[in-house]
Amino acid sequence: MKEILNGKELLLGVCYYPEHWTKDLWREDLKRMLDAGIEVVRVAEFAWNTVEVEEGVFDYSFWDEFLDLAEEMGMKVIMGTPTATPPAWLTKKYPEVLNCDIDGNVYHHGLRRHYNYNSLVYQKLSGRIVEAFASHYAERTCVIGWQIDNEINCETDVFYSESDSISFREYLMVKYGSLDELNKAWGTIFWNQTFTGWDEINVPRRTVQDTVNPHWQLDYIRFISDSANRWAKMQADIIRKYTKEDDFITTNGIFGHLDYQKMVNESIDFITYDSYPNFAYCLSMYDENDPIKDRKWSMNLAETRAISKVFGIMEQQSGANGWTSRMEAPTPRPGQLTLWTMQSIAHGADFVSYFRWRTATMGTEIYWHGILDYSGRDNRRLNEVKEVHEKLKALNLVAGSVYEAKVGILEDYDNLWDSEYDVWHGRVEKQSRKALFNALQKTHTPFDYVYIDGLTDASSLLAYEVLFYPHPTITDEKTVELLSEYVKAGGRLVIGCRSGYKDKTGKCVMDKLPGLFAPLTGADIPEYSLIAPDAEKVYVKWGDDEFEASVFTDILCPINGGRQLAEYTSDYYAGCGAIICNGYGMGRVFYYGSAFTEGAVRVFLKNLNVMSPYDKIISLPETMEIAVRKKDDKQYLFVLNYNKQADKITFYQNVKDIYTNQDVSGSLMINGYGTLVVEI
């Protein structure tokens, strides 16, 4: 049985860097961790030089000594592969391993993640160090799992080295087979961009207005994802030759241009997220008018849960943020460390590892504080970790449970990537993403993100009573068939504007819009427009409800049995269709002709009868979050107060407080930054 995510217990861990400290601190540190309830340490993800000091010369004694101590003291260890920071001897001797900016300028040694995945030299040397680590350390009883690299695609998720161009050409040759097919897919006849030789193709470079052929750009992002996934699989395949039966392989963080569904299918057992809600209070990012702030990290945790229903946190905020160059943020206030830990657990984490144990005294991250400050003295944060550990003892019955949601938001990587560089797509996507999250949070309507790919089947979608697919600009027949099966079996699907007008290459289709979605939605779009900047506000009226539209308007007409539910009430399209509903099999499809606002989402939730599913059990202010995890026939409801002020909640039935094992009912106060977990 795996030591973490085993369905039996919730575990605490911490990131530790024994190479940063004198060896006389190790025993003391491990003892203090264990006394605080920390049972796992992650180590070695930046420690290439500790084993291979010079090329081909290996010395395993440093980690042997540390692992001996860990085994003696009963500390479990997650080993990182150290490939995120190639050593100076390597980058000096083999400069071709270095990544470049879009102009081809080389990134030099001095930070991290300055390599490129596609250098054959770097692949060889990385494979060798991973083999060295795994073959020597995997047999150790204290080693329970492996983290591949560190935060893949963090710092940068674009690659412009010569190695990348060479590999990109190979990727395209396999995908298209011929230049004729590539030219057709990329529409290179436009602006005379036609390629006549494979060696004419590079990764995108700087152009006039910094604008690149969008179909080229989309394939380039797909290529980056493919490169990163091949990189992860190379390491995972090596590690698995040596791991014990119950050891796991993971990687940490969620970053751009990376298909994590593919990574889970090919390489890792589950994802571990790095959760830093304190970013909401960074001086450079703080928005006093944003009511969500650190609660926004629940969106990131929902993305994590879309990859792994039950997952771990490899780096959880424990102290102030800060590099010497950016990300200045305050120390978490009393209670926030607990709040953010419970936020992670509420959304599906069964393992939480704090970043970090001791605050670094040297390097770029000297202001990124851990549990302990520079002196290492006992402090408030350490005491709070101990309190968290006591809470987790009572919460072990939650382990292995899964987040409960009847509303899902569909996503796919092609559309997410397309919305990055297509400003028309990106504008509606950004608006709707924020509106959906905020409205669902404020109405206490739990939701999941659901990624659809070639392996998704309709039966998995039927776990959700309602699915929102905000703006599937790119689609294909397989996706439409999948959604049709979901609706036919009784599902309800809500699709937003700008849907179905691109094929998988990113080219616009010549069908009547919404293209392949027309039969499913029962909608026709004879006209569409961005909402003009000088226009009066555009409203939509649906029965007795009226709400504001945003960004874009598809003017809708019902076809093939569709019926108009709502109309625009302003501008030149007043009276024109804004929502078309189509019965399809046992279910219904709603095509909404605009980007979502919070008001629009609330009306959809209300009219589809999925808003606030726990309102007969609990009432609470919008400033608090609820989440429910379910295991067998038991449900565990988390209440999270993100405000510094205490506030009142009310239970309408008897529930059991998991922290105290006492029955509670009626009204009670939740402290500022307070949490509560009850069995309902």
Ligand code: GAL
Second form
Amino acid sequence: MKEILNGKELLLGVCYYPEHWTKDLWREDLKRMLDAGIEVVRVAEFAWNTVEVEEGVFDYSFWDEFLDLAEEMGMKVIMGTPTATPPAWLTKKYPEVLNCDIDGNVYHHGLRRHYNYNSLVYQKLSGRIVEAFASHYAERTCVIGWQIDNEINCETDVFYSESDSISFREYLMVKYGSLDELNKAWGTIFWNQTFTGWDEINVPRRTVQDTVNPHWQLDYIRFISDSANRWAKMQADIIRKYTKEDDFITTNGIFGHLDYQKMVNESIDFITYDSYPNFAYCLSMYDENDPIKDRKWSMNLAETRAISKVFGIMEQQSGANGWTSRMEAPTPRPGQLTLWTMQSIAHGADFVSYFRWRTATMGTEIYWHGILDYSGRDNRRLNEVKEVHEKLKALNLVAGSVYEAKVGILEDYDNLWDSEYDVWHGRVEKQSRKALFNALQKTHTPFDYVYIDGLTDASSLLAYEVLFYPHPTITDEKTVELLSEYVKAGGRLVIGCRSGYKDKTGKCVMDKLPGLFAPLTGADIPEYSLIAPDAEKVYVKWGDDEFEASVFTDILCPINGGRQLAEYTSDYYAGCGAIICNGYGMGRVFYYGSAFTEGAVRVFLKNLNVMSPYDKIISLPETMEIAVRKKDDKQYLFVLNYNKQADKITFYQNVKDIYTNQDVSGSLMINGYGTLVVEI
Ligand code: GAL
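Which structure goes with the form predicted in complex with this ligand, now that we have seen the form predicted on its own?
Shown next: the complete complex, the earlier chain at its head.
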């Protein structure tokens, strides 16, 4: 049985840096952690030099001594591989391991993540340090699992070294086989970009307007993901040679340009997430008018859940943010540390490890606070961790349960990455992502993100009564077939504007739009436009409901059995189709010709009868979140109040408060930043 995510208990951990402190502090630190209910430490992810202080000379005594102590005291340990911070001796001798900016300028030693995944030298030396760590430490009884690297693709998710160009060419040779095929795929006839030799191709470089051919760019992002995944797999394969039966391999995320579905299929046992909701209160980022603020981290947690249904938090906010150069934020207020911990657990985390034990007294992160301040004295935040631990003892029955959602939002990496640099696509995605999240949150309608790829089957999609696929600009026959199967078997699918107009290379198709989606949606798009900046607001009328359209309008006509449900009420397309519904098998497809606003999402949820599924059990203000985790026939409902102020909720049935084991019914107040978990 794995020691964390074991389906039996919720565990607390902390990130600890023994190398930052004198050894005489270790014993007391571990004792105080254990007294506070912290049973796991994550260590060593930046500590290359503690083992290999000069090339090829290995000394294991530092971690041996620490692990001896951990074993003696009964502390469990997650070991990191230290590859996110290549040593100075290494980068000096082998400068080719360094990453570069888009102009090829080298990033030097002095921060972290300054390496590139494709340097053969770095692969070799990293493989060797991982092998050293794993072969020496994996057999220790206190070591329960491994974290690969640290935050792969954090700090930067673009790579421009010479090794990257060489490797990119190899990637393209395998993918396309010949330059002719590559030229076709990238449409290089446009602006005379035709390649006549492989060595003419590089990772994208700065151009006159700072963008390259979009099909080249899309393949470049796929290549980065591929490189990062190869990196993770190289390490996982080495570690697995040495791990004990129940030990796990994970990495902490989640970051851009990385296909985590692939990673979880080929390298890691589950994902862990680093959750820092206090970013919402960073002085430079704070948005007074944002109704969601730190609740937005529930979006990231839902993304994490799409990778592993039950997951861990490797770094959970426990103090103020701040690098010496940026990201200043206040100390979490009383209650917020608990609130953010429960937010993680509500979404599927069974392990929560705080960042970090004691705040660093040196380096870039002297202001990135942990549980304790510099002196290490007992403080309010440590007391709050102890209170969390008391709550978790009662919450253990939630372990292994799975977040319950009847609504899914489909995603895929091609469209995610395409929307990054394609401004038409990006604008609709961004608008719809926010509107869907905000409307689903405020109406207390739990949802999952669901990634689809070549391996997804219709039966897994049928767990959802309704699927939104906001803007699948890029699609292929296989995806359309998958969605058709889902709908045929009774699913309901809502697709937004700009769908089906690109193929896998990112080139536009010449079919009538929405391209491959036309037969399934019963919709035809004779005309489309961005909503003009000088236009009046555009509204959509669906029966008695009216809501605002946003960003774009596909003007729709029904074909092949499709039926017009709603029309635009303004501009030159007033009266034209805005929503087409098509019955297909036992289900239905809705093609909506615009980007989603909160109003649009609410009307879809209402008309498809999936809004607020727990409203017969509880009523609560929009400012609070609810989440339900389910195991066997038991359901655990979390209530999270992100506001400073207390507010009222009402239960319409008897429920059991898990923290206190008391029955509750009727109205009660939830404190500012308060949380409640009940069995329903
Ligand atoms: C994370 C990182 C940690 C620490 C923390 C606070 O992104 O994994 O090592 O840097 O942020 O900045």
